[in-house]
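The chain below stands alone and is given in structure tokens; this is the form predicted alone.
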Amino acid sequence: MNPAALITGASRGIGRGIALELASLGWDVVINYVSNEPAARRTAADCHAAAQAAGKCIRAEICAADVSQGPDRLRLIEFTRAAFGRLDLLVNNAGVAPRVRADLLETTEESLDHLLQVNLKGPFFLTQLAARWMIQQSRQAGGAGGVRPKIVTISSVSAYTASVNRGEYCLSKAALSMLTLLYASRLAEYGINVYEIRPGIIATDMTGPVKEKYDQLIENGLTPLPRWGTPEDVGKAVGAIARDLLPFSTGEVINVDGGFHIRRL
């Protein structure tokens, strides 16, 4: 039986890259989305060959769920629960930016609440009901070829960076942080490892509308590594994790950000 792992967001971007990294070190899936389920289809089937390339062979589901919505996170564990019977892992990788980047002196109540809303409520209750059930997995017959259940949290490095034009997503993001912190705290009695990876400047749709002012930066060395990182990149992270290669880390922050992090004078 293969390990299962859930990946909130994951039709695309960042999450599309974690999915393809866990197919082909022979990870079963959930591919959560909202709405664009070509995207998810698409990125199952990338998951299947991905998987093959590696000689393994994974299933990959989807399912569209609004992580903010109580009712839609339930549906979603237990889709997770009717397709594989067991959850080795929760990546929480889905969110959003602001709407419109407006100055810190302009941010609206709206904008605020929503990003609250899908950045960090969603997250948290998410959270909450994948570790009652991996408690509940651990009493019984434990992991999936001794796989140790984990749950890693997709932050930012706006959890530390002040964007005085997308103050909310700064702060949702920030508190991602003392998510990990808890849930880590909290679950250690039970074996379950939490992390928190903090990617930095990554291409993907999000990113997009910036890409030219990212370009410059970069250029004039905004981080220590000269280029923009992939979700790849961050897949690559998650599979360590994945592996259980970091197995006496828990509450650990991994950053993917080219250096970004490293004061430098």
Ligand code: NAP
The other form holds:
Amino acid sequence: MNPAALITGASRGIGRGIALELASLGWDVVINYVSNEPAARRTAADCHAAAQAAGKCIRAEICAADVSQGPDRLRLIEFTRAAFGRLDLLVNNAGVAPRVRADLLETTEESLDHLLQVNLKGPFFLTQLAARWMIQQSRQAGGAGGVRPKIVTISSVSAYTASVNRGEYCLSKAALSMLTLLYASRLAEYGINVYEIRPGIIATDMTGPVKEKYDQLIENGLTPLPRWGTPEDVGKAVGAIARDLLPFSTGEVINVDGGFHIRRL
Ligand code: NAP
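Cool, the form predicted alone is there; where's the form predicted together with this ligand?
Full complex below, order starting with the chain above.
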């Protein structure tokens, strides 16, 4: 029986890169999305192809659910249970940028609420649901198939970098760092490791509108590794966690940012 992962926001971008990597490692995947069903279907088909190319046989299921909504989160977990009967990895990836990049002095309450609901409340309560299930699972003989369940949350370099034209995004991402520490502390006794992945500048739809700005910054030396990151870069980091390559690390931050976090003089 394959291990099973639930990846939020996996129809496109970073989540899609994670789903493809896990599929190629032989994981069954639930591909969550909010509205773009064609993209989710494409990702599912590509997961099958990636697995096949690696000589694996997997299942990839798609599930529409808005992570900011309680009933949707419950349905997503129940969907995963019905599809695979187990959950070995939750990846909290779904996230949104502000609809308008507004100066901190102009940030609206509506935008702050929206960002916190999708980027923070969603992962917080989805993790709670997943953790309860994982605890039940690990109480049964050595967990489902002996795989130690894990939780990964995709935050951002914005967790510690102040961008005054999207303060609400930075706040939501900074809070995810504490979410990781909290759940890592709480779940350690059950052998459930919890990780935060901090991507840097990654080429996806989210960064499409600011492509030229970041092209310029990267060309001018913003990152020691002088290139855009890709969803595959983040997928590989999640793949390492999925393969249990970091068994004695929990509450750990993994930077996937081309060295952006290094202070340089
Ligand atoms: P993206 O290309 O805009 O894709 C967003 C994904 O999230 C889509 O699959 C979308 O589904 C889904 N989604 C959006 N709102 C949702 C909701 N309420 N419930 C469920 N799914 C939802 O974004 P991305 O660049 O891949 O970003 C993925 C994550 O990485 C985000 O948390 C983002 O903050 C973080 N991140 C991105 C970068 C970057 O440079 N791109 C850097 C650091 C961190 P639909 O297809 O149905 O719309």
